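Here's a solo chain for you in structure tokens, the form predicted alone.
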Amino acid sequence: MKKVSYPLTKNPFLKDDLKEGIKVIKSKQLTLSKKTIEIENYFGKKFGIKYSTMLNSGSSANLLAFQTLINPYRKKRLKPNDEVLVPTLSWPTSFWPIVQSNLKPVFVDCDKKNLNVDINDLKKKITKRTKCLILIHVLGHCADMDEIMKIVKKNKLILIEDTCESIGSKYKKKYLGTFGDFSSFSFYTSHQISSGEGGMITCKNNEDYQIIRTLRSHGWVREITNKNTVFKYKRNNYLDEKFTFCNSGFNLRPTEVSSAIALSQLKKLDKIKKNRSYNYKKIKQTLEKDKLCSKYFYFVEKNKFVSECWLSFPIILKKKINKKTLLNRLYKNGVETRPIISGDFSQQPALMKYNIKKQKRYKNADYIHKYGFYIGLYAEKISNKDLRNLKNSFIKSLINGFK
């Protein structure tokens, strides 16, 4: 495999992060214990969220949000084929939990200027069957949350915020992930906060929280800590209380190592955000000032109300040039790239296999699918040398034009 000079991600772990993981390994307590409880408490205080549950991934967080919404213990649960609005510019595990929960996904186009959900198309897609919206905050950016919340309240929608790419970002000084009824966060290796694998789900009421806790661990009664439990069931004297199962469930627990490393990184979030914002600004200025780059590229439109903790640096082609040719050239010149999320998810072959039909062509998402990509953005400040090398790689890749 070719070694690239500007990869999508660098090793995100500092020595103190790894030391925390090593401490856990030496303790020999690797399964869920004190460190997981510690990060859940820290996370709740950091973001002002009452109910936080650590998981093995952000994908599992999305799954549990939908599984909670259909759970028989929930008073106001969703019914089969209730409609869920989901951005077309999406990730598999933002989309598939809808289907896996026997609900009906309805795609919503994106806004070409900011990559997030197109609010006008969102309004058009709402019907009497629409019960929920999963909102994906793309790469650290977000839509107009004031307008989103008006739509949610007016139509009495349940809001799930997929914040897996946007931990630390704020809209009008309010953290993304604190607007919705449920929110998911990811600590995957390439994300702002990393523990290799790991994630967090948050919610706003005790009923949902208790359901989430049981779903996370096999449906166990032992996960219920509140006396005002939603789980009413007939006691059986022949069942061991430690091995009584009151709900359906999965095994989506994190390891203590993941919790320890994620907690160490989470405590540095403000610094990480500052460095990522600095890097985004420097790269944008560098490419915009170059005549050749500015001829071919445009960048995400800035919203004065959004304070981003950027995941990566997205680029969209102005001219309808061959993106594949450009990306191959960039790779040869040392720059690794990838699609924005997964591109237009309605075009993925798995949907055809599961007989999920597109409602229409999603014009904006299709454009981003064909002409959008991103490059890496790191937690440490970019050097002037790396900026020059990155710029030169782009110039070399563009200089000969495109047929």
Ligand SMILES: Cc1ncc(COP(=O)(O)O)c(C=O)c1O
Second form
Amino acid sequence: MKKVSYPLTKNPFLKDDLKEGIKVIKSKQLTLSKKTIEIENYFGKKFGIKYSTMLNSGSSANLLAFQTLINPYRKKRLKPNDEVLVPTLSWPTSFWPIVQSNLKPVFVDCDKKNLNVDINDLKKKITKRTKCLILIHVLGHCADMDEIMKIVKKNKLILIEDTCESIGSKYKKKYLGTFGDFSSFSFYTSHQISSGEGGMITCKNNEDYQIIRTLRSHGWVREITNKNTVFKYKRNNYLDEKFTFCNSGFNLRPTEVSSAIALSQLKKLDKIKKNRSYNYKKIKQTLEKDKLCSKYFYFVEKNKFVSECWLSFPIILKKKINKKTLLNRLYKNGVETRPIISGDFSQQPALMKYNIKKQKRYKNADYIHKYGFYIGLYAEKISNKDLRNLKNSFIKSLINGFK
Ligand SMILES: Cc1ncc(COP(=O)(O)O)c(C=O)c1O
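What would the structure be for the form predicted in complex with the ligand, given that what you showed me was the form predicted alone?
Complete assembly follows, chain above in first position.
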């Protein structure tokens, strides 16, 4: 196998993160308990969000956001076929929970310069049936949130922020994931904060919070923290109070090990953000200074109001050259690459199987799909030697040109 000198992901765990996990294993309390409650409280304080619920993944967080929106206990719930706006440059589990919740997805193109949703296309897609927007903050960057919030308020949309790729980033000093009614976060291995697998859902009102808690855990009544709010159901002697199920449900709980490791990582988020920003700047400067790289590549156009906690380093080709040839050469020269999110998700075969009408190509997402890719970015500062090697790999891959 080819030795990859610049992989997409490096081991994100420090010794003390693993120690926290091992402590939990030694305690033998592996299922949801104190550590999960601790990270939920810490998360809420750190980001200034009232209700945080730890889950087994970011995908589960998106699923629960939509399942809460259609839940019969919610006073104002969405109805079948209500329309949900979703970026075309998307991830499967940002998209499928819409369909799985009997709602109708409506794709919105991306902005070619900053990769986030194209605000003009977003405005065009709003109809009387549009009830919700799931916004994906791409790789640590975001759209103009002032504009987005204006559109959300004007059209009375429910906003879900998929912050799975952007924990720690801020827009005008406000954390991404704190603008919407619901937000999802991922602690998957390659993400800024990791516990291998894990995620968090946040919401702003107690009704949604109680629904989320029951849905996370089998629909169990014992998950409710405030019995006087949403859940009106008849109690009777036939039922065991501890085994009463008042809602439908899943099992999307995290393990205590995930919660302990994620908490240990979360406490280092500010340092991780600094290092990732440093790495992003260094790589950008290095590639921009190089004549060959700057002839072929452009990079995300920075919004001056955003302070990013980058997940990775996206690169877009200025010219329509054969991307596959370039990526094969990069791999041979030790650099691993991958599509930006999943590229243009609207073209994936799974959509046809679920009778989602064949989508036309979305101009900008199509361009990013064909000519965009990303390389890794790590939590530790990049060394000058690694930076030089990375630049040389790019030069070697570009120097012979493209037919
Ligand atoms: C935008 C986006 N949403 C959701 C997810 C799902 O997160 P998880 O892998 O924790 O399920 C990902 C995963 O990478 C993602 O990039």
